[in-house]
Every structure is written in structure tokens, then in C-alpha cells.
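Here you get one chain, nothing else, as C-alpha cells; it is the form predicted alone.
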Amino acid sequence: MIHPIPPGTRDILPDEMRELRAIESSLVGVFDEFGYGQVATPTIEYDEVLKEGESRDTDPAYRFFDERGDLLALRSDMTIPIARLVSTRFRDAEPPFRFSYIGRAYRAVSPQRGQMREFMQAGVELLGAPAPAGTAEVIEVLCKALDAVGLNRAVVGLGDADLYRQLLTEVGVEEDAADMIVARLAAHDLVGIETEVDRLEGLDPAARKTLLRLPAMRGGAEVLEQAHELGGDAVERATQRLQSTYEAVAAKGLADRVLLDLGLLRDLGYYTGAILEVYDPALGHILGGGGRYDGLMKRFGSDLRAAGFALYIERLHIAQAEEERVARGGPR
């Protein structure tokens, strides 16, 4: 008899588990060594305190009551149970924190779309430490990461995640049509959001201009000129954090591993400013993002600044298998 898991889950055996050991004590070698330390949060938080640093407009995480009739859920990420635990164990002590995990978290997904509900992250959060210098600091770690499992090709994207809300509320879309077209972006559908621009009436032909241009901006520091010839005040305070941000990371030497990307938009609500995602040239999947968080913290009852990323255990694992296989030679 078959029995069956629930979709978007898997087994992993022997095999692959060593493999995924090898590529999360790799990982942890490198957070130790920048001096993050690890911690464990539970699988399982109360609802109410998730709800309190989220602000996706996606399902919400599993939910269940417990046998007082406590409504938990599991975490959806593990961003907002650091954000907790800092707030009630490091309330009295000085920042900044430097904090590593690896542990499992789950979302409500399409798994005939091959998603998974259930999944592995590893990251570091670096709270207490503003931008520019907190952000470059995580871009380096990132990278070091990437590199440490043999993923060198890896690329880190780097936009803004204030740019395209400000901008539609600069030239005036309505809040409905807003959500609209901000979902596109997220969802990187520059078709649909070209369709969503066509539809809003009465809109200045240079702000459909921009509206279009920005999401296909990407490159190098090249990318920063030309979005500021296009103008609008939105426009020029994003670039000038996406500026000043750039410069620290190329003062460590990687402005090699970022690529300058204006459409990039995050799908977690707690993001502000400079947001990340990364990609590898062997492998179509987003191995993992992160960026700014500069308001989250006061959410929980601490002014902090803070940033950091996550990254998918299991994709790393597949970016490794297909670099392996373009490093022999092999079809890709």
C-alpha cells in the first residue's frame, strides 16, 4: 500500500541528506566566521504575533488551534520570529545583533504549480546597524555564502522597495489599480503591468514612460544615470539610497555580484529601501532575498534599524547540481 504526503512536501533520503549537511555546515562556517551567531526560534508562534510583523497580500501561514483555543500558525519566515526574540530577550542589552539560523518554514502555495509548502532557510539578520553599511555588510556575507557552495556565479539583485509604490502615488494611481499593478512587478510580469498602466486613465504620457521603463532598468552602476534622467522625486530618493549602497558594497570589492535592478520588488510587506534577491545563471528558481526591514522592529516594540537574507536550502542544492553539470561540459 501507497501512502501518500501532502503536496508540497517531500522526503529526502539518505543521499541527498548528507548532501544538504555538507551545504548548511558551509553555510553556518561562513556566518560564524562574520560573527553571526546561531539561533533557534520555534516552528510554531502564536498567530497573532506573525500577524504583527506581516503584511503579504498571499495566504497566510497554517493555522490551528491548541488545546486552550489559541489560535497558532506555523512560520511563514523566520525574519519576524527574530524580530520576537530580540524584542523580549535583547531588550536591555546594546546593538548591533548578528544572528544566523537554519531551520524549516511553510506557506500556503499552488504545489501543482510546483511549489513547496514545506522548505528549508538559511540567512543572518543584522539589527541595530543602519544603511548603507548594514546593507553592504549582508550583501558580503551573502556572497561569501554563495561562494562557500560553490555557487561564484551567483548574482545578487538590488533594488529598491519603496521605488514603484512611491512612484504610483507621485503621479497619482488610485490605491486599487496601485495593488494592481504592484502585484505584476512583484510577480516580474512585465506584460501585465504594461496592461495595468493602458488601463489607468487620464495618466501623464511621461509617467507611463517611466511607469514602463523602470521595471526593465538592470545593470551596472550605468542603470542609476539613466533612471535619473527620467525625474519625479520618487524616483531620485531611491536612487540616492541605491547609490550610496552600491558604493559601500564596491568599497568591498563585489560590485561584480550585484546587478542594479529598478523592478525588483520583494513579496513580503515588512521591506523597506534596499531589497535583494539572488540569482544563478545554471538554474531558472530565485535561490533567495532579503533587504531592509527598517520598520518591522518597531512593530515589537524596539527602534532598530536591521537587514538580512534568506536563502532555500534545497535550490542551492539544485544550483550546485547544474553547475557541477555545466562545469563538465554537460547539456543545459
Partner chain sequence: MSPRVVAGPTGPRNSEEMTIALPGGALWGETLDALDAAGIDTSEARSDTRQLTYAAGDFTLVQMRPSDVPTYVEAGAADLGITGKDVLLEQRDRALYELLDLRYGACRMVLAGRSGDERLGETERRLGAMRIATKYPRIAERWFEETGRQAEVIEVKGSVELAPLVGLADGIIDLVATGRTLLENGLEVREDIAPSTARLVANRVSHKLRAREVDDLVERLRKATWT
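Switch from the form predicted alone, shown above, to the form predicted together with the partner chain and output its structure.
Next comes a single chain, given without company.
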């Protein structure tokens, strides 16, 4: 008899499970080494609690009622449950807090390889450690975690969630128009940015050039210099925070591992300041991401400033397989 399972879910058989377990144990080794104690939280939470994240694309997708009529939801990531845990269970403890996790989360994505509706995430959260030192520590753990699973060609994209919006404010774009432009950037639509920018009235030609060029600026340290040359003080102010994060990361000897990206935006609503995305040259999808969420803990009644990252375990596994194929000289 054939019995189906819901779309976006899958069974894992022993051969695959062995390899996934090896990845998990390599990651846990790194998390332990940096003092990130592993925690687990319930897969189901009160919908109300998860809504504190206010994220557009990762709203919980699976909701149901329990026997008392309370609305529950399957978590869509681990950051919000950990924010809840810290604000509830560590109210009187002395920060900083370092936690790691490996757990399942759920999103209503269209299923494809490496993107299922039920998926495993592994990551860390560092709470109570402000930028830039806290951010640099998280990036260091991330790079070591990638090395530990053999993905030493993987690169961490580093951007700033508020950079482009601040630049729009600096050059005098009004809020409604800025919202439209930021929405185009979030959709990775550089053609749309140009269309929206050209709708602005009375925009200085130099500011126009800066607004159009900046989202495509990505690379090493030279990117910040090029941006300053392009846009002067306005860009200087908008990129200050990114610059200080980059310097802290470079001080840890990780400059080669980081790709500065002035056009980076992540679709999770709670990010403020530094944002991260992880790329491996052998795989067309991002391996994970993260960043600072200094404002999120306030919604849980604490003022801890925090940063973290999450890696998709299944994608790490696919990237390992693809890297092996590349190393053997096989087709992509």
C-alpha cells in the first residue's frame, strides 16, 4: 500500500541520515568550542508569541487549535522561540547569553531540492553582546562551522539592513517613495529600483547615480571606498556601521571570508544593522543567513542586543555533495 505524506515533507533513510548526523555533530563541535550551549524549544508555540517576530515572508504557515481552543503554530524559525526563552527563563541572569540549536522549522514554500516545508536549521544566538564585537563573534563561529562541514569555499555576504533606507533619507526621499524603492530592493529588482528612482521629482543627479549604483556594489574592502567616492558624506554616514562591523571581522583575520554587499536585504522583518547570507560556489541557493536583531528582544520585554545565524542542514548536505562533484571534475 502506498500512503502519501504532505507536500514539502520527506522521509529520511539511514544512508542520508548518517551523513546528516555527521554534519550535525561537526556543527555542535564548533558551537561547543565557542561556548554556545545547545537548547531545544517546542516545535509548537502560541501563535501570538511567534507573531512578535512580525516577519512578512516567514509568518507561521501551519496553525491549529489545541483542546482548549488556543491558537498554536509550528515555528517558522528558531530565533523567535529563543528570544522568548531568554526573556522568560533568563530574566535575572547576567548577559551575555550564548545558545545554539538544531531543530526543525516550517514554512509554506514551494517545495524543491533543499527547500522543503519542514526543514532542519542549526545556528547560534548571541544575546547581550552589542555590535560590532558581537557581530564579529557570530561571523567567526559561522566561518568555523562552514569549515567544520568541509565547505571552506563558502563565503559570508555581509550587509546592513538599514543602509539603503538611511541613504534614501539622507538624499531627501520621502517615506512613501522610499518604501516603494526598498520593496524593489527586497525583491532583488534592480530594474524596478531605476524605474522608481526616476519617478522621484527634484532628485540631484549625483544622488540618483548613488541610489542606482549602490545596490550592485559587492566585493572586498574596496567596495566601501568606492561607495564613499560615489556618494560622499551621505554614503559615509549610511555605511558607518557596516564599516565598523567589517573592521571587527577583519581583525579576526576573516576579511577574505566576507563579501561586503551594500545591496543586501533580508526578508525577515526583525533584522536591524548587520545582515548575513551564506553562499557556496557549488550551489545556487543560499546556505543560510542571519544578522543583528537589536530591536526584537524589546518586543519580549528585554533590551538585550543580539545577533545570530541559521544554516539549513539539508542545503549544507547538498553543497557537500556538489563540492565533491566539482572536486572530481564532474558536470555541475
